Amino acid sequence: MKYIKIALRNLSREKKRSFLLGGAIAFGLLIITIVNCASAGAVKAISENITKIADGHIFIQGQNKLESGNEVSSLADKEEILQIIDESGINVIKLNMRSEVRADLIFGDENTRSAISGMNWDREIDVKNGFRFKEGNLDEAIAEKYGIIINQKLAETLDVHLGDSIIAKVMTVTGQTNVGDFIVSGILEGTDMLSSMSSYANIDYINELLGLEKDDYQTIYIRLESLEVVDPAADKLYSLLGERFQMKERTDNSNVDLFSLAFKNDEAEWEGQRYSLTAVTEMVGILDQFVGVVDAVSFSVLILLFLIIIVGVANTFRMIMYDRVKEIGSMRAMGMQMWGVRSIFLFEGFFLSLAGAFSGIIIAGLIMFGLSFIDLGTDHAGAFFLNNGHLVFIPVVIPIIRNVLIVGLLTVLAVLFPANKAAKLDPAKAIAAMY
């Protein structure tokens, strides 16, 4: 205990030197902590944004392979599937049913491809409340059977305005080409990727274009209480469905887009009717890998940064040793052992690294707290990584603890050489030394 007190006293009496060394350590931890928390926050923001668009966490689709070999989208056993969901014991907040289609939209000489979600407007309360109209209003937009709500970016691409008629070329569920006419009944604000992922229309008309019955639908969207319960709920539901139906094998669907959830790049042979279940967490699987890469890169940068810092720490403590030669000689002459001198230096390095590390983490927390209040807007591609235009930071406890331990270890190792040299000083020569 007395060596700890001496070490703390030494740090406090050399405030400027301690502040500079601790500041260098704090800066390194500050940068790495912000990067790690920001990358984890980006994944959460994307998951939340996808959930907002679909108003769901788990998505179920069906596919039927005809004798001709053609594959058509079909939820043939939807009533039984809904019963399984109801009896699963999963806390379902809300169920949405949609039909979705990829369409070639044509207006005059302009054309583009867009996903169109067929919406049951009586159920899609949360999605409707999230609409921000640049032209038109919600009530008029959803009242029109042939109406289509598009985003500002799509409107600019096609050069259309409210009331214009758009031709849509789609593929029916039996693989035939069909053509429909939509009236632009609403244009949503925003030109970012999030707002441009889909257009919205009445599900009855979408079903008509797809060749489905009026009350039919292609996708079941299950909304849960939070992202934290998605994976166990998806695993349970997949297992229950697998007992009754042929299921598409779940994989890390990092390349899946929201409107081709189930059957993309599938090479497995299958026949008849089958179903797929996709969780929103699977759709951002590639981002989890991204977080891992960012963590690995930031950790490498941290090591490189502190290899540079510990050189300065080692040189500083070597100078400290020379400054304290007489003091060390006096303590040794009064009976302090070599390991005691060494312990004082090592404790100084340890407490210095600890103070610097925690200072860096605390400052990083304050900076992240302040940055999270800045509105960066949504009219840009980066908005998909934000939560309503705001940065999201998620504390990553394990990497932070690991970084603190690594910094502490490197600092102690940097101090070890001058500490050993100080411990080996001859007391008589140290007292008489002139520096």
Given for the second form:
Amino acid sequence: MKYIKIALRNLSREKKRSFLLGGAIAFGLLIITIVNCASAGAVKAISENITKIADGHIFIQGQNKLESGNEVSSLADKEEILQIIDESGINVIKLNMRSEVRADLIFGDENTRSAISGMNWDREIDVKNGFRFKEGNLDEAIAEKYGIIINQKLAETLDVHLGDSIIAKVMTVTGQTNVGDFIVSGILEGTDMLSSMSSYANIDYINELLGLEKDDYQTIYIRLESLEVVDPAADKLYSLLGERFQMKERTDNSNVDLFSLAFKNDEAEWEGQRYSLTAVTEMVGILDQFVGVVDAVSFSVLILLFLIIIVGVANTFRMIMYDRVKEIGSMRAMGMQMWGVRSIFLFEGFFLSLAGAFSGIIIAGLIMFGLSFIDLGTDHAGAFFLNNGHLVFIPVVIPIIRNVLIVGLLTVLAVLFPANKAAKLDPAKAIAAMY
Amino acid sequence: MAIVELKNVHKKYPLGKTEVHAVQGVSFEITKGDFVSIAGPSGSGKSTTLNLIGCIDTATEGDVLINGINTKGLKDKVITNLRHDTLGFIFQSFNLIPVLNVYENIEFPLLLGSGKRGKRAEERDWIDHLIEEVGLADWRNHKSNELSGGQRQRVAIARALVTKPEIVLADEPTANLDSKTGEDILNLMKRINREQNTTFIFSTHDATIVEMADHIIRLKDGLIVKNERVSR
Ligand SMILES: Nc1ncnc2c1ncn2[C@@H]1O[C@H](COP(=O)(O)OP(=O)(O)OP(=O)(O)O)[C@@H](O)[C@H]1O
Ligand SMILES: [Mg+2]
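Output the structure of the form predicted together with the partner chain; the preceding block shows the form predicted alone.
Next comes the full complex, and the chain you just saw is listed first.
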């Protein structure tokens, strides 16, 4: 207790020195804390963005291999699949059904390829609410039977405006080519990667183009209560479906090689009708790995940074020892044991790193709080990592505690050497010291 | 029985490849309650001798007995406890702890003991009594850098007395003070020596101060040239 008090007073007596050393420690922890919280936040933002755009957590699709060898999209056993979902015990917040088609869109001399989601507008509340129109408005956009709602970027590529008529070339479920007209009924704001991926149309018209029945659909979108329950729910559903149907193998991203993924070709031979199940977490699984790498790199940087700081700490405390030689000598003469001298030094180092670490974390918190207010916009690829154009930070408690402990330990280790040296000073010589 | 006894004590310091023979076979006894001066010119071995008595340095040869206990070969921990319990130190350059105020500086040795501390209230009364005794009642809460040299040495005297040691050692306690202040300090030490029967051993090369002692040990080149007890 008494040595803690002296250690604290010693720190306050060397204000400049304490401030510089503590500041260096604070800076290191500040950086690593922000990196950790930001990378965890980015993963969350990405997952949520995907969930928002897709309006679901788990997607079920079907494929049929025709005699010709062509694969067409087909959800032949939809009634049974819906029943399996219903009886699975999984807490489904919302089910949506969509038809999707990849189309060549043509306007004048321009053409481009885009996925078009056929939407049942009465059910797609969340997607509708998420729309921000650059041209047109929601009610008119969805009222138009042949309407297509496209993204600003696509509109620029095709050079179309509200009311323009564009031609869509698609392949029907039986493999025939079909052509239809769409009227641009709405243009959405945003040029970011996510929102420019998809266009929206009326499901009835898409079904018509695909050669499906009026009330048919191709993909089942399952919305669950939160991201956390997605993995177990997806596993369960996959095995339940597997008992009844031929299933496409799920991609397991938990141990894929980050660098070979792009070249992956996993297809085994298959025949007839099969189904695939995709969870939103599989899409971000790869990002979890990315975060792991970011964290590992930043952690190595932290260690490096702290090794440098540690050298500084060791050096400073060596200087402190020489500054206080006389004082140490007289304390020893007055009956302070060696361990007393040692503990004063160690407490000083400990409190210094503690104060530095906490101020670093607090400043990091303030910076992150401030940063999260900045609107970075959504019209760029980076918006993928943001929540409505805002940076997302998640307070990752365990890594932060780990960092504080490491810093505390390293500082105390750095002080240990000068502390021992101070404790072993010969009192007579120390008192006689001229410096 | 003598409170301090040196028997044929030698101290050699290594100095490069040779060595300095700072104390070359010194023997004397000091009686409890005496006011002892170790005198001699610069380099005669005064500080070395006091350090040996104070157990902050060890003899190369011979024996140093404190209260009849031979200090030779004792563990650092035991020696440190002995210093704490039996000895008090007054330094030439005062050596107060700068982060502490007057009261805390005097209290400091009480924090270092290995045994149980006394009652807080009693301790406080004792420290306040010592502050009164050395005439610093108005300076109780001042930091040491706000005090004059003489005042600092008064704090050091109170600090040396706080553990009620039997022996107080002072190496040139007046060397950093003007002669008037130095004389005041010596008078204060002498008064306490009389009142509390504490043995004081101080070194000096100031002739007038030497005369205040009732036991004078004169050194030259590490040897005793005169060892006289003056009864007053
Ligand atoms: N740590 C040491 N290492 C080497 N030599 C030393 C050491 N301490 C003292 N000496 C030498 O021992 C001799 C006696 O020194 P000491 O300090 O005891 O003398 P002193 O009488 O106290 O002198 P002064 O009046 O100058 O303080 C001197 O020659 C000194 O140089
Ligand atoms: Mg000396």
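Worth saying up front: this structure is predicted, and the values here are computed from it rather than measured. Numbering follows the first chain given and starts at 1. By rigid core we mean the largest C-alpha set that fits within 1.5 Å across both forms.
*Asks:* Quick one: once the rigid core is lined up, does L346 have its C-alpha move by 2 Å or more between the two forms?
*Replies:* After core superposition, the displacement of the L346 C-alpha between the two forms reaches the 2 Å mark, so yes.
*Asks:* Inspect the rigid-core superposition and answer whether the C-alpha of I34 shifts by 2 angstroms or more between the two forms.
*Replies:* No, the C-alpha moves less than 2 Å.
*Asks:* Taking the rigid core as the reference frame, tell me whether V392 has a CA displacement of 2 angstroms or more between the two forms.
*Replies:* It does not, since the V392 C-alpha is displaced less than 2 Å between the two forms after the core fit.
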